[in-house]
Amino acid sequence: MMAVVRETFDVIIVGAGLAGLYTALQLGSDLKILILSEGDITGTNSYLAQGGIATAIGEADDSEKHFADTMACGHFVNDPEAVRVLVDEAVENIRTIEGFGVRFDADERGYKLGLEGAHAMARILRMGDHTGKTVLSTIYERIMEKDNITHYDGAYVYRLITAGGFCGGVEALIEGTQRVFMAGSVVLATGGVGQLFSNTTNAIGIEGTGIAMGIEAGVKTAGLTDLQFHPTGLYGNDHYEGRHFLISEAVRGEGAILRDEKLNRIMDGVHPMKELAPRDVVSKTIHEVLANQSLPYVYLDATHLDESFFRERFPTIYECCMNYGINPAHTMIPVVPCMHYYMGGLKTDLDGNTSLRGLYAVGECSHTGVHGKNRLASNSLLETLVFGRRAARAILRSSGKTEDLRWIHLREVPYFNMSFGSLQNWMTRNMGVVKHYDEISDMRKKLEMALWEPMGYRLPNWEDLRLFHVSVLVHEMLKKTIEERDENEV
């Protein structure tokens, strides 16, 4: 058994996106807080979020309308109590981040509210097309002002330390060195699973690590098969920072039209909201069009917009398109559906508690029940705020006692012959908008053999840990996919 050198904090937060950082700020200055992340804030999905934050804040809007749109978009399998919390606590959290220095686009008449898919009206608070980047950067500035918060980036957290139904810390690799951190409360804010797919809008490193650690520790999960594909990822830029560049739904909110290779409007007759239909409807329609035409993409036609307006309204999108030789005010943008958001994760109550005492989950790695089978646009950043604050308040109400887990030691991990890239490509082919169940059954069996009969065990290194986590999570996703198919066929 190896000797364990431990460092102790009151609260450990894994992840540096908006969910993790906002939770940290809500904990106040009396607790010793550690934030661990693989990279800096620019490597998070929060940083990439273009659209904004959905909030019923306009004169003609109210939380009942926001509630109705959220439920309808989620196919009415959302947890209504969680949705009620989300919409009712939206404005007060917006006021909180404005107190931290966030300034949304506004004029003399008030907020400039954006319109996005499946919303009955404009209710998206925004900052151009870089809302996530600006909000997260502002929140991080407040984090850096706190003497009680320590942030280690370059930290690969790979295991929860548990005993007796309690989570008391984490094990991590930092600069190749194994580290052990203990705390009375551990918060996972590790994001979704987008990088399990080769066609994704998600940042590098968003591979479901936190969810996989929870599964390994026996934490209850929910919604593991609920994947959301964004209809409009820029086609042909597969190596843009390891992801497809996202063409925000807000562009369709300004009247952009989806067209096939013959320039027919593909959403005509499909849904009354046409291009602003729920994302699953639009993505499925594009998939069907692609199967029946020669081009591997459809067009997003925003040429009705004046170039100066497009450049001012969507500066990030304009710059990226121009870098690829596309002037979006004069040329239609080639787009394809891409893996974008995960509605599944570690099951939590309304205060972020998981089934493992002392362990909380917030943001995309959690399953609060608010999104149902399909997330309503711009509810994601809102979820991080509402449930991040609730988790922080639950932690403050708890004893915060760090349990003595003296017998915990650094364990070896299995390794096996499998390529991360090949698994990514397999997920894209078989777990996309349309699922191929024969292939899914075969891969589930292969992953079972790899996990149950690995080539061997050795002390942790980054590549072994990455593949192990991915395999654990994908196996559970495939298992649940087959189970759901079988239930539906009965």
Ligand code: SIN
Second form
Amino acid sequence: MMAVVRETFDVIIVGAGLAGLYTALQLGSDLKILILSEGDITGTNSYLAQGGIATAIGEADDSEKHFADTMACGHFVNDPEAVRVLVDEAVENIRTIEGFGVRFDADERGYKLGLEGAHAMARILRMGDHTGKTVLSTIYERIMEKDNITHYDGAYVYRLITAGGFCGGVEALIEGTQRVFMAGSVVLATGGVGQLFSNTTNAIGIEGTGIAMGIEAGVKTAGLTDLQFHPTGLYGNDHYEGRHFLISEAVRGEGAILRDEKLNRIMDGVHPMKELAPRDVVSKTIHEVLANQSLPYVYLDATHLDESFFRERFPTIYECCMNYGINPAHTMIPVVPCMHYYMGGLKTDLDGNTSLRGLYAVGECSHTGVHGKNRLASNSLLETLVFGRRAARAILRSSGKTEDLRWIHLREVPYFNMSFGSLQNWMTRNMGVVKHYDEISDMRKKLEMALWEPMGYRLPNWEDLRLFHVSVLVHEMLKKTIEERDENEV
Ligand code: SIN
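Any chance you could show the form predicted in complex with the ligand after that form predicted on its own?
Then the entire complex follows, led off by the chain already shown.
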């Protein structure tokens, strides 16, 4: 039998979005750090982030106001301590990334702040509509300058190596070969779950692998039923790079209006903030309009905005719409709600510690409780910075010693008779803005049976591992959804 190659580092970070890369930079230059990711930085949700980073930095603003908006948007079930940390540590982390070379849009009067849903005022630091791309690219330049950081992209991490309540490494497939990486600290920064749905704004590959690996290893989770649907994904059956292109909430922040086919303003009388109501309210309203009027989409009307303003403020959106034959300054944009953000994940404390010693989670795969039931727009990139730095500091405080775990590497994985595409469609139909509980109950049982009695086992390969992870995670999500329904009925 071929020996499995084994390498040792001080810290392993899984994921190359902002959470992973910023955590790596915050670890300093003395530790030997490995970043593992399936693709390069362009395959992350951070890279796609259009809106920006919510920060109470404007003259009329303060962290109390940001705190209040975050709590109200999250239906007041957020962990107030986590929200306090998020808003209080925002500015110092912004200063840090500015020190790395990030430059937000500004003029002689100061930052040009964007307005998004459920914010009482404009407080989004941004760069046009490509904030994530520009911030992440700058941070990655700093990563490339570091001799102590190694980055393998093309690595599918599929298993946490654990023993005696401790995580000491990961197994990964690289070019089809099993590899083993050991470290005193492992950080999961694998993002959310959007690609479990066929209608999502998320990048390909964002399907909850990190959370599934955690569940498999017995790590505590929280908020698994808390899915956020963005109101305005560009409608289209021919998906744009495997996802629905996002029409940023900032377009509504600049005055765009949601209309039905008869041109009625659909948010009239629904919420005092109209188009800028919390996302869950806007998505639910659109869903009802689509169902009641049997429409495939509603319209986002930005035709009253000046074309040169639109092109300059939203260059990415303008270009994508034009590629679809829509000039947003002349024609209304067809939009539908799409799965966008996962509030659930691996439960952590305020320093990224999960329930498994040596395992940390940061960003969308974690659950600090900061977002409650509904994340406030542009709090997600902020979360990656604030809690990424905290996790890095916790790692630096820990012994970080790589324990010599006796592990048994995975020789075989279960396989199922299931297609990923049909599961994505099923999730879209049944676990969307409206839940279909009978179907959910049936699917949960089917997945339980499949996990209990797979069709067989074979050598680790990407297709089987992927379906295994997806089944583990979806099963858990459906189970919690049914439990929550039952609790609400009591
Ligand atoms: C958007 O630009 O609408 C998305 C921002 C976010 O999800 O926070």
